[in-house]
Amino acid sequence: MVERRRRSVRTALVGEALRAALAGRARLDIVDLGGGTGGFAVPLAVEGHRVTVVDPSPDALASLERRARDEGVSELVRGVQGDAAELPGLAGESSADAVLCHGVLEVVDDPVQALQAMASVLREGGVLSLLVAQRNAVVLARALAGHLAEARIALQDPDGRWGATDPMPRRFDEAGITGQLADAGFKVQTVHGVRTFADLVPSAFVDSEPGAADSLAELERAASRHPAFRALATQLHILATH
């Protein structure tokens, strides 16, 4: 149950976001990197669009297949198997309105490439919705958890890594995120600041206090454009077209 408070506060804010940048756009083409077992896209379908979901894992895509089917949605989903550098193949060309690619960039072997990728795969116009690490969050995190050296670590190191057996092999921030997006042709419309206070509140104040849950889901979002707040998240949730 706390788990899924959580997820559902860590999501709601990329959720709400996307929404509002596909607004009064019915029956969109989305093409969804990385999307696995469809947590956005069968939603998205829900709402009409035509969403294809590239993804590594052939496990994730028969999840994906399932929902779909439950949700009664399967004619608008189509999941795929592969990743990044195979994008305009899989997907095609100027095909999508819109480029969902939500914990992906950290993972891909070259985020340069996977970026001109979504852009040569949106059509004039199209909307990309970008979820990354932030460097400045796993710092404060190493820190808080009395790891010194490891925060000093992340803080210099290029990729935002706190040494060799951190499992992220890299994180973002947010000068260096949209300066990439900058030189693959994108406009920044947004960014957002996710996961600010989420992963720090107690879960078990989360499960045990009366309306903990929807009080954090309201501070997130009254912080996730505040700059201070927005350098501290966990995640960056940027809009940007092409």
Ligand SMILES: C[S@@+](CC[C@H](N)C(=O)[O-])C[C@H]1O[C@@H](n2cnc3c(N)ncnc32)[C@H](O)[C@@H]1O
Given for the second form:
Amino acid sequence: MVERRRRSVRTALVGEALRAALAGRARLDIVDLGGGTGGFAVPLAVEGHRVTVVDPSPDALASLERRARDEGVSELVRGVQGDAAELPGLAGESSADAVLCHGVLEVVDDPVQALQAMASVLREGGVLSLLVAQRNAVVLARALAGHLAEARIALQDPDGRWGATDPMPRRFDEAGITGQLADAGFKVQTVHGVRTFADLVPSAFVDSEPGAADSLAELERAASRHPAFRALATQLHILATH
Ligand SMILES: C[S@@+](CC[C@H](N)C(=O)[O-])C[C@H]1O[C@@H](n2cnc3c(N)ncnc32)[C@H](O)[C@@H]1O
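What I would like now is the form predicted together with the ligand, since the data block earlier showed the form predicted on its own; can you produce it?
Then the entire complex follows, led off by the chain already shown.
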């Protein structure tokens, strides 16, 4: 239930910002790097866009294929097995109007190279939708859970990790990621915080109180652009053009 709520908060906020950026543009060519099972790719195909998902996981690509078939959009969705580093060769240079990279820059071998690869597959004026884990949120979460030493380590570690057993290879700060985007030739258009409160509010309250889930979604939406609160969000969603 909690995980489903986190996913739905993320999907709603990121989906709204992305659709606003693509509004009025029919049948776009979209590349979803690390698009996994197609949670974003398939709905975009249902809206009429052509989507290529590049992902190293054969299992994820098999689920993507099933999902696309179930939604009747198999001809608009192409799954390609591969890694971020191979993106230009797999998707084609200057082949995309939009590139999605959601929850992937944290895990690739070389995020700078991955951003350059995404820049190279975008056509002029193309849109990048980037969703990355934010360091501040894990510092707060570790402290609130009583793991104070880990919170301090995450605050100071260059990769925003709380220790050697942290499963996340890296997290980002807004200044750092927007700087990396500028270095790769991107112009940042919007920055939103995603899951500012969804991971903090007790699930017993949200799941039992009538209307609480809707109130939480509204609060998330209001906080997503607020500079102080977006700095605490679990993820940052950035729209940038190239
Ligand atoms: C957290 S999931 C995100 C899936 C999807 N983008 C979403 O937002 O629902 C991370 C995805 O990145 C993929 N991935 C892992 N390493 C990658 C790499 N080096 N290049 C591209 N994708 C990678 C995984 O297979 C997985 O599907």
